[in-house]
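Just one chain is shown here, as structure tokens, and it is the form predicted alone.
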Amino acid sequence: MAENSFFTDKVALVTGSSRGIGRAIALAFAGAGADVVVNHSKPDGASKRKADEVCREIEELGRKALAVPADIASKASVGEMVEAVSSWRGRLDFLVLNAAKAPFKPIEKLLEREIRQLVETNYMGNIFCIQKSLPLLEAAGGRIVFISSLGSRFYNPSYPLGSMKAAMEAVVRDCTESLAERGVFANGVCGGIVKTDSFKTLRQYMEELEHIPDELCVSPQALAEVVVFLCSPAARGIRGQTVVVDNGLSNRLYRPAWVRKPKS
């Protein structure tokens, strides 16, 4: 993505942004010119090595980089997590809460624990996410995208996160007309079928995933394009809403086996 001098040195954070979707993400805010908080889940161990190998990718497109451990599920944690940011750059302009974790099992199937984990991270800790960070995007006339999937909408046998990502959708929503007066707006993105490594693990509880056409997954640098649009003045008349980005996957129950490419 070029760079776009609204975005020059203006920061964004972007949980769970070691790898996949969220290392897309983090790696377009730096190439549109913001400098990007990488917040990881654990203080050492892979999780560190993959965040550090994202912040060294920042740097080298010129932007600023600084890579933050914090479990989202902590108030106390995420609370930690704010105080780097403010400390590091004394301000926040973009919020993406992308971080998320959850079994691959029926509903009727998780454990008590699980369903603490489930509720607790990707719902309580997004909201922990808003709630921190209110005071520097409120300064900042910031922005909140959260990344919904099409299980907010479609049922998954093996995918209850599907249920927390459609609780969340409806907090973009009421954050947006709660925070309105304050000058703070969010959205959200609901990705199609991203080829990461959950999806290696999903496609062996959705045997259907193997028969669905390339053309019709999407690559987490489209997703990562978006959220930055979103981001962006061009966006500034879509408020509350979850924009769909799945190459039109769910627009129709039935299709051809044949797929056209779009023209490039």
Ligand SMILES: NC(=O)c1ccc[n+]([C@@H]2O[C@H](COP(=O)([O-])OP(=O)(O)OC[C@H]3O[C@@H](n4cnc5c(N)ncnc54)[C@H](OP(=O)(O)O)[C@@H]3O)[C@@H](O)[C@H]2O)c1
Second form
Amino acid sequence: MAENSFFTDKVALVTGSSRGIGRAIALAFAGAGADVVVNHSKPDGASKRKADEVCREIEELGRKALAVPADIASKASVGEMVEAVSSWRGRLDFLVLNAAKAPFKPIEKLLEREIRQLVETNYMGNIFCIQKSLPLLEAAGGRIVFISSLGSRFYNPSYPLGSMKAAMEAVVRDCTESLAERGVFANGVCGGIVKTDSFKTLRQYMEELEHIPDELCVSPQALAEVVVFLCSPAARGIRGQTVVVDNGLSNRLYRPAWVRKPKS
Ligand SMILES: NC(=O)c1ccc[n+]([C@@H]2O[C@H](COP(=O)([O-])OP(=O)(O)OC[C@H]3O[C@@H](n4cnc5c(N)ncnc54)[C@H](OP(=O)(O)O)[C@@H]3O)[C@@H](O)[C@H]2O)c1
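Alternate state requested, the form predicted together with this ligand (shown: the form predicted alone):
Zooming out: every chain and molecule, the one shown earlier first.
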């Protein structure tokens, strides 16, 4: 993402940015000129190592970075994360709700603890992040961007997360209205197939994903650039929307393009 003076000295908090799409979003904000808070789930092990690595990459771009471990499913933990952001830079301009964790199995097979984890991380956790960040976002005239997926609108037998994504897209619409008078606006980015760690796991449950050609997958960077765009003044007229970024995959679902190739 090209540097843009609008982002200089501003602060982005990206939940779940130790790897995958979140990492790309964190780096895109840094590329645009913002300082970044890299949230990850655990205070040690691979989670911390990867978050520290992302912070180093951000610093190499000439920006400041702070790694903050916090499980977004815990309201107390989210509160501590936002306090850490406040003591670090005293401001928060952009909140990106990217972190997600869910089992890949049909709804009817979900155990009670899996249902609770699904809702606590992917719905309640995002709402805790919005609630706790609101005073800082309001002071900055901030923006919220939620990362959704095609599961919010299309059936996928092993993807109960889709129902949480659909609920959160409704929260985006709700928030952009209810927070407008406080100067805070929300939008979403709905990603197609992105070959991250979670994709590798989902692929084990859905063989058909193997057959989706590379040109119908989308890169983490392509999603990240739209997130940064939605936080920029150029997107000031977009409110409460979830923008699909999927390299055209959903537009072709009626007629699987990987089965019938168009004549060249
Ligand atoms: N991959 C796709 O095809 C795709 C498509 C569309 C949308 N999306 C969405 O994009 C987002 C990122 O997906 P991804 O594929 O990049 O995922 P990923 O590779 O599995 O990475 C998940 C990230 O979220 C963090 N995380 C998980 N649970 C957390 C929690 N309770 N609290 C804080 N952080 C937590 C992880 O931190 P640790 O490193 O500490 O575990 C990691 O940084 C998700 O919302 C996903 O639904 C993905």
